[in-house]
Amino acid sequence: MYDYDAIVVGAGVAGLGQAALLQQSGKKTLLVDRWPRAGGRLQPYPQKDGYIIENGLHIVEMGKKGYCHEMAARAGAEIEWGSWTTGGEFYMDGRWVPDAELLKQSEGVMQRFVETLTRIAAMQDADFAAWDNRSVSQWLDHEGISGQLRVLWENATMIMTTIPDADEQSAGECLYIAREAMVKCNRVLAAAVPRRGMLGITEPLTRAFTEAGGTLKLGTVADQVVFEGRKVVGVRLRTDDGSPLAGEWRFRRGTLVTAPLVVLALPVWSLKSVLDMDPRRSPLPPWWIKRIRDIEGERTGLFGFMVATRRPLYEKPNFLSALSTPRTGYPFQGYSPTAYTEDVAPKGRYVLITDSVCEPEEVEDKFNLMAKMEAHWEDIKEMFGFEDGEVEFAWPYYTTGCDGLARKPGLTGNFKPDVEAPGVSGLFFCGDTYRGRGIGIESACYSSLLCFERIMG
């Protein structure tokens, strides 16, 4: 007799959706997460003064037309959306240039752009698979795209991948993202922000799960997935019981909670914390273990600020980017949440979120990060025209793995790990480092739906 029908480890957006879907389908489900609040990399922090602080730059690809909305709806959760992106602006030569202006700067660029989009909109899934192992630079060369049009595409694909160099971006993934946006929204990039920011996603999903009878245990560490032979039997869980040995000497003491089905909604680089990855002991195939080890370091990095002011620094629901900023030399991303939904800040206050895109090792070097943070701050002061004294607060943040597995050639589409573990029974995965497509949240939700469908047969 099992304690539960299913255990989901990780209460990020993929895990929340997966747990709610399983519970709604009739499976008695336990959802556990080590953090004291649900949301994972989307954890929002409502403040007493009315601000809703995010732990990074989050915007949801495809909005109500994407997999995040579909997953939530199927799980019994309703997401209320704010504004859609209306376009993009690029920081070039000391000013913000609208995408439409960039297209009109050279004769014939707009026509060529439209022709390229028409071809992308007609592409099939097999076409993307053929480009998954090739770079955006190779695709641009194949299409004969140069000049301002190439700059436009390189900005767009940097946003899609959070990877600075077009030689390192998967063409298959970027073409898929562009096709979905074109077919569903008639634009290259389409995104929206929920009402109340990411709280507008995590709260409805959490409520849908618990109101359906699901059990949520936060502040709970999953220590180990337990097998009998090649069959999952549960997860060993641990909470802080106040023991000085547990804190000082890292003595681990856990309790086995049983279930015939375990879904790990964790990134591939966290699997070694719950799965024995030594081929001499693990029930998982050696080839699979090697693959996970080979790719677990493939992440992206970024750092930036969430800035609050008493006047709007930017008022349009646009996504902002640059291939290089004056001082950091890194690609730039940004947007104003209050331009999409006013309820993430008190009345009369405004929020701007910015970041610089870099390699993971550049944020893992503390002293490099400190220097680059200072340079980024001076960059955004110049780009948005504000002084230090106008700022109510500026929360710094940095991360690696912000968008899951790096969307590089050979790491997208069917090159990503499958949602079902090979060679064992009852172990599944979901999230933005597994099979699925799209940017960040969209990829995670796509993966969660694939995982659920595989489980249910």
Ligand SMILES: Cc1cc2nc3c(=O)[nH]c(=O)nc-3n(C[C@H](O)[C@H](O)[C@H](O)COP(=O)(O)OP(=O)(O)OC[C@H]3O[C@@H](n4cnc5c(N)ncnc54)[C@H](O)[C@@H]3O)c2cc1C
Contents of the next structure:
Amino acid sequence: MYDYDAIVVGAGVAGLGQAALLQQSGKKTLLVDRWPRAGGRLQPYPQKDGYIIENGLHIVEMGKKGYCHEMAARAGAEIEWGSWTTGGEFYMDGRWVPDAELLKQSEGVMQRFVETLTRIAAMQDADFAAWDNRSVSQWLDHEGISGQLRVLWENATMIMTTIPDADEQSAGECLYIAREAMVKCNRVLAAAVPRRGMLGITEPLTRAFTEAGGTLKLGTVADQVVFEGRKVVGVRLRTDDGSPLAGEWRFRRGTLVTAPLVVLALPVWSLKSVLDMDPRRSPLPPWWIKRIRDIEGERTGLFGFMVATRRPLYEKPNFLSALSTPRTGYPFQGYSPTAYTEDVAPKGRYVLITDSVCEPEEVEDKFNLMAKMEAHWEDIKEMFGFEDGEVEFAWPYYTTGCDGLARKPGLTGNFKPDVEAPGVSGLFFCGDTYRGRGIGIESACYSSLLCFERIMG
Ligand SMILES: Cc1cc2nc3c(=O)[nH]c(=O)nc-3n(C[C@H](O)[C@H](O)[C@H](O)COP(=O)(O)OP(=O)(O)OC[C@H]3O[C@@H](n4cnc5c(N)ncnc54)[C@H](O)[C@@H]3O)c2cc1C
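The form predicted alone done, now the form predicted together with this ligand:
All chains and molecules follow, beginning with the one already shown.
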């Protein structure tokens, strides 16, 4: 007799959705997360004064037409959306240039753009697979795209992948993202922000799970997945007592909680904290362990600011980008959450979120990061025309692995690890580093739906 029918480890967006779907399908489900809050890499912090602070730039690909919305709807959770992105603006030669202006700058550019989009909209899944191990630069060369049109595509694919260099971006993934946006939303990139920011996703998903009778244990660390032979039988769980001894010097194994089904809704680089990855002891096949080890370092980096002011620094629900900023030299992304939904700030206050996209090593070196953040701050003051004295607060953030596995050639589509563990029964995975496509949240929810369908057969 098992304690639960299913244990889901990780209460990020993928794990929350997975747990809600399993519980609602009649499986008695336990959802655990090591952190005291649900949401994982989506961590909105509501403040007493009315601001909702996001842990970084978060905008959801395809809004109500995407997998995040579909997963939530299937779990009975309603996400209310603010505005759609109406377009893009690019920072070039010291000013913001709207996408429409860029397309009109030279003759025939718009027509060529539309022709390419028409071809992308007609692409099939097998076509993306054929481009998965080739770069965006190769695709642009193949299409003969140069000049302003190339600049426009390179901005779009940088946003799609958070990878600075088009030589390093997977063409298959970018073409898939563009096809979905074209077919479902009639544009190259479509995104929206929920009302109340990312709380508009994490709260209804959490409620959908707990109100269906699921058990949520936060502040609970999964220590090890336990097997009997080649079959999963449960997870060792522990709570930390907050003392430094617990984290650094004391070895604690936790208590076994049993279930015949375990879903690890955590990124591939966290697997070694719960799965014994030594092929001499593990029931998992050596090829799979090697593959996970090979790819777990494949991440991207970014750093930036959430800036609150008394006057809007940018007023349109647009996505803002640049291939290089004046001081950091890195690509830039940004948007104004209050232009999408006013309820993320108190009345009469405005928010802008910015970031610079870089290699993970740039973020992992603390003093390098501090210097780059200072440069980024000076860049955004110049780009958005504001002074230090106008700022209510500026919330700095940085991360590596923001969007899961870096969407480089050979790391997308079928190259991503499957949602079902090979060679053992009862072990599944979901989240943005597993099979599934799309930008961060979309890819996490896509994989969560794939995982649920596989579990249910
Ligand atoms: C700064 C930043 C900006 C981003 N911008 C965007 C954006 O604009 N658009 C977009 O689509 N995506 C964006 N993303 C990516 C998006 O947030 C992620 O793709 C998505 O949240 C991943 O969800 P997940 O459920 O797969 O994983 P996670 O959210 O990482 O969830 C995994 C959970 O597992 C838990 N866990 C790990 N190990 C254990 C353990 N041993 N025991 C218990 N629990 C454990 C973690 O605490 C975590 O809560 C951004 C991410 C960041 C960090």
